[in-house]
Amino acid sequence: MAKYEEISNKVRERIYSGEYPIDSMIPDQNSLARAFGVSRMTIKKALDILAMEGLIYRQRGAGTFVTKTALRNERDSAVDEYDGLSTQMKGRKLVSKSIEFAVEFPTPLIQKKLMIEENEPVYKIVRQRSVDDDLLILEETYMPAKLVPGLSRKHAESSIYAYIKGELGLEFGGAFRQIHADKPKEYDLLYLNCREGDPVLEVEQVVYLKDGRPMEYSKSRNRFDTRSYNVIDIKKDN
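Stick to the form predicted alone and return the structure of that chain only.
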């Protein structure tokens, strides 16, 4: 991830958490450049992303302010974000309900996705996740037990990624994501309050550790009217 993208993520988090309140003026580019230890041009690129999302606006001679409305909903996610919902929704009321938590042997599909053998056990975790009391995501996740030892239902109902990063000290190296529409299934009707015929947005992903080993295969399902995923395309200098 480029430095300006990291900075835009941090400033966005400050906006969503209320550290930079609605209608408030954020620090000027020179102040942000000193705070982050980067050039003013890097800060400008970072703020350009937030301006494109509708989170900030500039008033000539006055400064840069947090806007009252935004193109991007607070519950949406960037396509390249995979740090986990707990990080994305920091400052919001996030509840994770564990529907299934089991250790089992992988199916041929899970073997292929996680690059493991048939006798290597995996965690199967199904969670219903809500933000501010609104149902948001139904997740089905598989992780190799040998890579994530000691994972429990307690972690599933708080933050799995916090356990993986904080207690196990593992670092993520990247992710492959595929996003597509699907028809609602039984669990969608039960746990997402979908109606028959409502489209569902499914995000299928494999998350890799820094050494290249697949650490997670998951499918997160979103009701069509609750969440979307965004792509920010900033023209790079030649």
Second form
Protein chains: 2
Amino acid sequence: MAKYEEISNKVRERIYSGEYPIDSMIPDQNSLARAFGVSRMTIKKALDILAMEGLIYRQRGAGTFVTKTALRNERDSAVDEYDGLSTQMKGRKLVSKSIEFAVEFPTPLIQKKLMIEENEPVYKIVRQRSVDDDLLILEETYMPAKLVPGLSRKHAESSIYAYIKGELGLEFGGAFRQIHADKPKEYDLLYLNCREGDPVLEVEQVVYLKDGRPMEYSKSRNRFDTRSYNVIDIKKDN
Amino acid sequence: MAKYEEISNKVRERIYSGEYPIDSMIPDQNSLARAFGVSRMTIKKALDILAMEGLIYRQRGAGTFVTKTALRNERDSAVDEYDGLSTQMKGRKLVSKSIEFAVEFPTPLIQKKLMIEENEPVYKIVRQRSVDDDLLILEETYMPAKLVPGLSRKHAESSIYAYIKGELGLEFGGAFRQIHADKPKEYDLLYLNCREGDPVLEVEQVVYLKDGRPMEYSKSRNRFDTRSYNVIDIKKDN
DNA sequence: TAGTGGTCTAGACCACCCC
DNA sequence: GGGTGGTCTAGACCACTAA
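Show the same protein again, this time as the form predicted together with the DNA rather than the form predicted alone.
Let's see the whole complex now, leading with the same chain.
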């Protein structure tokens, strides 16, 4: 582990432990550099991480301060959907029931989202997923077959992402999501166990690999009364 | 402007212009350092920015490459709600009609969200907002009176954020949001002009100042068929 | 004016990829 | 083995804040 990461962890610990209390000024960068026996640039880099996390803020000419920790507790709620539900719901009971598993040619919409031609086959995976036996999610996923060779119904029932990261060694770069509210469709009544007139929360996303190739287009539908989508937004400049 | 910002802008321009094509390797850091007449650390910092934007990715030992530009076009859709609707909708016709403007003591929920005591008054602002005469938004906002002295109905009808940043000189640090789908309430039928049974997309958020003090708690309700919420998520490590 | 954080340098060493 | 990106240093200058 790099020095700046170690220092970053230690300082974060000091904030959590109360050694650097809320609203207080922490030691200046030169003092920290001497104390940790590193150069000031390394201290700066360590503090950059904590600033990105919203734990500290800095004022040129004044000092470095611990924020009112506002964004701290909420950090745990952060969602990285490209890690897959299996990772997110660690420690909880996740069951995925595969409703459809097929290979087909992409519709124009899918072609556009996945940036592929009409003759490149895609997997179509429809799953009903449940968390702790009650939270229901209906998920429709498309992946280019070329990118994810050897995918099977078995992976769909456990964790597709574990297969992609573990077996294929692919790395994710990010995702673009749109969250909408929608009226329930026939499928929702059936698989989400919701009533006529209940709204549905839909998360539509394209997940990209590190090099920018789209790897997944999916729509995830949730009962309005069981799930919300959380976003943490930390301003960069100023 | 710092050197690394200038270089970052120039390299970004080269990518957009096609001088550094999609999927290609760009010159190595030493070459760039010589070409720009700066040290390699400065080049590194410039490239860090572009990597955060999803324009390039780097492989230790191999080189720096332009991504398949996947995340590029979508960047414009990024939403920074703490800049306020007025800033977001620049160039479009935004009208805010103030339905309620009051000062009151906070409910337990508001106390918790804004991290204040029950005896600290808050502004309550309810507004019906429209964009280009058709997109309707119903917004309920609470702000600690202490933090935003002198707020008036006039600000609520134009831009509260312009007042806070411009007049008061406060700086935002970030926000925490939850997006839900909901059934329409009586208010929605009236002010969003939606029909019975139409779902509503609600964005609930707490906006924080740079030092972590909560500055706003608000709920923004939108017709399901006119608005979605967009999130761009770029992975940091790997 | 003294002290703070932001930037920048010239050089060094290392881990890693590809030939 | 040669080239790549990641880290780190010791010191310097600057912009800004606060007393």
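Residue numbers count along the first chain shown, from 1. Predicted model only: the values in this text are computed from it and were never measured. In this text, the rigid core denotes the largest set of C-alpha atoms whose superposition between the two forms falls within 1.5 Å.
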Original post:
Superposing on the rigid core, is the CA of G169 displaced by 2 Å or more between these two forms?
Top reply: no
Original post:
Is it true that R14 shifts between these two forms by 2 Å or more at the Cα, once the core is aligned?
Top reply: yes
